[in-house]
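One chain comes next, on its own, written as structure tokens: the form predicted on its own.
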Amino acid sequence: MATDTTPTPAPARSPQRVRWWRRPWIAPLAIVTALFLATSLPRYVGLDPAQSLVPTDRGPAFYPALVTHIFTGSIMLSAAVLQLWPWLRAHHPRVHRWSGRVYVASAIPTAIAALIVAQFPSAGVAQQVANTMMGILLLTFTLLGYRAVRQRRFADHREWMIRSTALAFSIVTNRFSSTFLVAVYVPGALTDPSIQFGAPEIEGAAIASAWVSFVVNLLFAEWWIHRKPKKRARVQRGR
């Protein structure tokens, strides 16, 4: 009796589910963003210039632009956290698309308001140039990312939005870099109440932080975009 020797095809493997601990950065990012908003936003909810973290006596356009930048920026950062959450993108693509629309709709006025605020620097022209450049790049990258997704160029969309998000979080980075640089430039400034924001002693720290906060983030974004995942690199080396 003939025997059927045709091998039985192996069952198709379902895509391996990525566990949450494979993306350990999303929870800390969400926590840092929430803490940043919780400590910054309440000062501006009452629209009282006296509660501002920065001096507001810089012309009639400064405070309205600052408040707009902070309010729309808070929405932008919250939407950015959702955009960067791989689980949400994989399991709820409709929510991902809507949070992306919210991100773009809030990032555009945030960048425009930042351009206005940048024209009233506390530390001179160098800080003005840094903040203006950051605002222009944030607006440009966001619009390029939006255009790419409308044209269904999803790879380009991903790259432009990574750059945009990196710049969006430069305000959070600035909070850490400014504290560190003030301590470097003016030892003891963090514990001396006589040294106020905008004092000549810390202008150098403010200028350095304005550049560091977005340049470092942008460099990290470029590394993230062009890096080779370990698995792909192993496959390529094995060929």
Ligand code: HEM
The other form holds:
Amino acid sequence: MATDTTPTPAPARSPQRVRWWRRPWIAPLAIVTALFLATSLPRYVGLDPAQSLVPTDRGPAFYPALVTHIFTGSIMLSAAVLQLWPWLRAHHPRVHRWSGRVYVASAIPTAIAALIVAQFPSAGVAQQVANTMMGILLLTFTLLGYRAVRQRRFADHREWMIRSTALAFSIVTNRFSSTFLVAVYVPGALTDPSIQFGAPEIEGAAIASAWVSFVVNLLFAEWWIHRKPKKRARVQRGR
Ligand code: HEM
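Please show me the structure of the same protein in the form predicted in complex with this ligand, now that we have looked at it in the form predicted on its own.
Below is the whole assembly, all chains and molecules, this chain first.
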């Protein structure tokens, strides 16, 4: 008699078991993202280069690429927050799938436009290399994550998308790291009005911040992916 070797499926997890307060990061992440977009986006909506936070006299390709980058980047960050929201993933998988498609469709132009603006750095080659690497990695991780889900390799999909999202949020980390680096290494900038955007000290901090923000985010992503399974299972069981 043939033996049935079909593995017994694991018991389905109840999506309701994990309460929102077990995921204390999603509300702060949504608030920080909303604040970032509310403070960064408006100056570009009128398509007036004079309103830009960064100098735009860097050739005819720069400003169109910058605004494309910022508009698609805003869609990408909003979709990323929805993707990371466990309640939405568990209760509305169709919305999760659609916001995932929006994420991928906006991440690709964001990364390509970032690769263009990165070639006109305000702070030299070290900044150019950091942003170019970030753009290439964002594109690569997103495409690998998309390919994995098309091939139904869900574990690989999750890992690549966590890495992609970590890079997407490096712009938000950058706001904190640049403020921190200026405060610690160029404290004079806080009191001396002559030390402004373009001053060598500020450019040094901008370069350091470009590297710090994405390296720290990627390290965090690797930690998140490789957290001890025991800990993860406990969270999933809602304990
Ligand atoms: C890995 C991803 C990213 C890369 C490589 C990247 C790269 C860049 C570069 C090179 C610039 C021009 C900076 C300069 O030379 O002055 C820039 C500016 C900007 N990017 Fe991104 N970026 C990324 C993600 C994002 C995302 C997701 C957003 C969300 C909206 C975003 C929003 C902005 C904004 C608002 C600016 C204008 C300058 C500022 O306000 O800081 N970026 N980005």
